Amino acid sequence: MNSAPMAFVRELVRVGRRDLTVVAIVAGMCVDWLAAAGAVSRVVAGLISFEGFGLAPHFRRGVESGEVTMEEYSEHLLICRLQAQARRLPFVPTVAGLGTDVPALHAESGALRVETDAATGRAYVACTPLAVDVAVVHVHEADVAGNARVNPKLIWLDSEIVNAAERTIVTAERIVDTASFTAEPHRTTYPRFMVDAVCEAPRGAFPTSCFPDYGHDNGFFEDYLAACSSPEAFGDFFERRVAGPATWADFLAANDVQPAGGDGGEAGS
């Protein structure tokens, strides 16, 4: 619900991408758009939902029908796999998952292994590396060199994927002067050597939030779920208010949203 790279995801839908594998520790609307468009075939995640609004309907339907494969982990087990990849380790150990059925789900692939420490006799779960080709994150500010900043510095989940990825694409609410980064380097979330491309996308997380600039849009979530009452109603909604508008600015206008952030409240719908 917070700072999903929705502008980037909408372009994936618009250009007709197919057979994507999505890695997301926790996600919602962005994955549902991809599932609705037939763009995703495999999801590696801890949770895909609309949180207080309920389940993500098209993702759920895709998994139930077999069109989408769900590779499920707890949040911590998935984070450990990403950390193993980032640190180039054969595995990262954790006791998370012991006593559950989750390690057994991955016994054949070897992604998770229950092992015993030879020195102490204690069991642990060995989380093997998870390769990520491209990380896409949305931030408040970036410069043309690739420095990026989240205000405040909320990096718990996104940073794990960025650290593990071969390349990183940043979408930003606004492009600022590099001087603002050199003046306060401690506020930099992702330095330029970690970033491969920057795209300006005002309100680029809509309809999710980009706290504290704006909150998630209750109205959009409610309208989206109401449109799921029938394939026809949803097809019309998705074309008018998601995939159809030619530009990101047109998309915002179709949803009665002003591009400029900073009001601290919910976006209009």
Given for the second form:
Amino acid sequence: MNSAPMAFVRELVRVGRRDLTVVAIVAGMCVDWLAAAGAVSRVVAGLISFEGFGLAPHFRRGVESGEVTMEEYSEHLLICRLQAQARRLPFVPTVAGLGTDVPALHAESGALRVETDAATGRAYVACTPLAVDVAVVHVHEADVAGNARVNPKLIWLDSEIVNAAERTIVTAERIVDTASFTAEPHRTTYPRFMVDAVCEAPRGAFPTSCFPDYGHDNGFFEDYLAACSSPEAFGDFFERRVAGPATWADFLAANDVQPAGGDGGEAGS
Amino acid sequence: MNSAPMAFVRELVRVGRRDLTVVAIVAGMCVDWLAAAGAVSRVVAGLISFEGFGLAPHFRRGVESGEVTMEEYSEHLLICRLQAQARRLPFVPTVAGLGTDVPALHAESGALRVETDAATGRAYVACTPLAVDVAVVHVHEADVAGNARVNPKLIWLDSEIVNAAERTIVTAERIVDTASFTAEPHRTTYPRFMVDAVCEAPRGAFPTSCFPDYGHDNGFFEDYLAACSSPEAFGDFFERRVAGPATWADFLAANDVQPAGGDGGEAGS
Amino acid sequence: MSGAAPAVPGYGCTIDELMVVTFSRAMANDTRAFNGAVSFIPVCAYRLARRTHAPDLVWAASSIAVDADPDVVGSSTLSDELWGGASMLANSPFDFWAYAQGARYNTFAFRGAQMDAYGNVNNSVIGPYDNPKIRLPGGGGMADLGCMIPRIYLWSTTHDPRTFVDRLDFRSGVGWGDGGDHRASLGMPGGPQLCITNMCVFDFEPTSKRMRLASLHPGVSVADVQAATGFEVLLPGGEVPATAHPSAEELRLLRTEVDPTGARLREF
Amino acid sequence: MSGAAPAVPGYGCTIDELMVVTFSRAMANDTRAFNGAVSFIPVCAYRLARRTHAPDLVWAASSIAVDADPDVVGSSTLSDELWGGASMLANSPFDFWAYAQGARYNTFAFRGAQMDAYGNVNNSVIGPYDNPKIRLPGGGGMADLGCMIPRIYLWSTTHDPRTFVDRLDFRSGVGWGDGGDHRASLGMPGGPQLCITNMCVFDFEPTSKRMRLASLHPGVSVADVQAATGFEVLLPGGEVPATAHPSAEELRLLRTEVDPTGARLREF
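To test you: the structure above is the form predicted alone. What is the structure of the form predicted together with another copy of the chain?
To see the whole picture, the full complex is given below, headed by that same chain.
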């Protein structure tokens, strides 16, 4: 529900990408858009849902029909795999997932191994590196050199993916001067050398939230789920409100949203 | 040189503590005070020096005379041991220290083990948990509940020790109302449930720095080293400028320092 | 999602209110809790406990906003809507996991689409993993936090045989594992303490670690619970007590301060 | 600590200046560097390179302040005095180590009280570890970063047989290890590139990975270097060139902008 790079994901839908593998620790609407468009074949994730609104319907149907493979991890097992990649370690150990059926899903591929520490006899899960081609993260502000800031600095899980990925694309609510970073350097989230491309995307997380600028948009979630009553209704909704508009500005207009905010998206607390 | 809890360390000296084990990733003056006072018998650390000012003289002499044991780690090996403790893991792996003589120092105790990953054949150092009784950290602001803030949020290595320790004592430049934390919750460094005791200590990091409030005090470092020319000179200096003053306010006065700053301590950049 | 909850006969409250109050009373003053997705009942319980008998209770809203005290509970328990009044936004996942693994956070609540007698949960699939009848969201942090947190609480607003099953289709999160000392043998602290449902409260029999009826909500019989439960329900020695009555003050606080807009009904 | 550095005959500069300029010229435009304690020569070199041929060079002052451009270099290269003008204070050690281990930072410089022919260093003890003649500060981050960073640079302002030894008393930081493919066999990227001293510049012979004379500072002979070095100095094919002449612009920038107060002389 928080700060998903929706403008980037919409573009993947719009240009008709196919066969993507999506790695997401916790996600919802962005994966459902890709599943609805037939753009994703493999999801590597900890949790895909619309949270209080219910299941992500196209993700769900895609997996149930066999069109989408869900490689399920727990959040922390996935984080540990990303950390192993970021740190170039053969594995990262954790107690997460012990006693559950999750590690066994990944025994054959060798991605996770349940092992026993020789010195203590304690069990742990060895999480091997997970290679990620491109990280895409949404931020509040970025400069043209690639310095980027989440405001306030609430990066939670995004930095794990950025550190693990080969390349990083940032979408930003606003492009600002480098002087803005120099003035408050402790607020910078990603340094320019971690960022390969920057793209301005005002309200770029809609309909998810971008705290404290705007909250997630209850209305969009409700309309989206209501449209799932029939394939026709959803096809019309998806074309009109998601995939059809030519530009991001057109998309926002189709959803009655102003780029500058203050238009009905719920305010963050 | 940065934000050492000097007021707390001085109190250890003043009350005549003996036989302490000090765990410090990177430190200098605080360990030298303890060594000068005969308070420390064991140092577990990555680096003990006065940096651009040279070696830490009493630490050095203590080790050379056999009165102090230096259990040397690299910074990252020590961090990994603290992380293993904080996370209740049997070990944390790292490539740090491979090819050096450091891991062998800790082979007999089992604290570090050089192992080979079965799947990849890659070597790593398994860092076992390091138990820490008490973490002591200096911060800018704390409230009576224990919420604490480093300003700006530059905690670097301190949080590793806080997360690993059984208990945490915070010394703070200023005691503030809880409302100060509620007003800017993203700036809080340690939550109240991680902090067991709070003590007001204005200019409590002197003669090390507390960015951006004050820089380290070149004059103190120079006077301290100059006094090392003879045991008599040092004894006099140490009594007059470090151990002798009855209160922290007296200590600051003996060093011509105002608690509020702006008195010749170098400004941070 | 948002529905209505049935009235509790003779208690002057509805079942959501009874569940929140019961959960709240189980919270000790040294509770240090956080919450995940769709956790309206626990969130209300933490908020209520802090206003009644547990003033020092720590609750990190969405696992991020320590000591939050928002005006209302919104449409998502992971949302920043919940963060008002917090004294810390604990934004570092490194610190969060250290707090969780070191049991600085000591309390976590989860529910699953399926739960078994040992308090293990399934939120991944109904049916075979590779060919599921229903693809659920996934275990998320349950598989992690179930291993790390000593005081685990389960709840369910749908006490029926589809939810309380003899055998999970997939174990997304661990409670007492295979029972007995299985959890301890994996090096995990504590384990599930209670399971609070819309029919009753279960605790866990100390040796087998199986769910055992601790109290019945008004109007519910032992036979009702057994009929709604896919595994054999253990009974305590003696009569099964009725779930305690919420106080007027608890109900007032819940209705006017803790959750005035009734977000908790999203679970019904 | 602060001394004076000898003049370089015929170069119109002093040895500290020649070392900084030589180090600077070795920095490619894609250098992403950070620095540790008592690293005045490298800090000045990074600052100079960014003002000359490597405008995109990244330098994180004290390993924290990315793209810092302070007015002066102070009395400590770990101090916050160095952080002026930074676009980021990278305060998370988790990110720092991820950047280092993933070679996002690709350049690091260290020196030791002792260095051997393979660019390994000792900053721990002179004499036996358990009964040292001199207890030095310790390896600090050298043992870590030597393993992680592909482009390692060494320097020394005290080129003598006590510093350049055949055998270290303790290996605090790894360069090319035991030489040959030892470093690669441990899975480590790259290795030491150059060692810049007050007498000469060494590179590393590609097969054995031993130090090899790359250039001589003015007034220094091959015999001088060998006499000051405790291991056999490899020579290149043909004449050993003289270390290149700093340009007037490089010297002006160093003296007026990079290090106007001469902090680099603390290493002499």
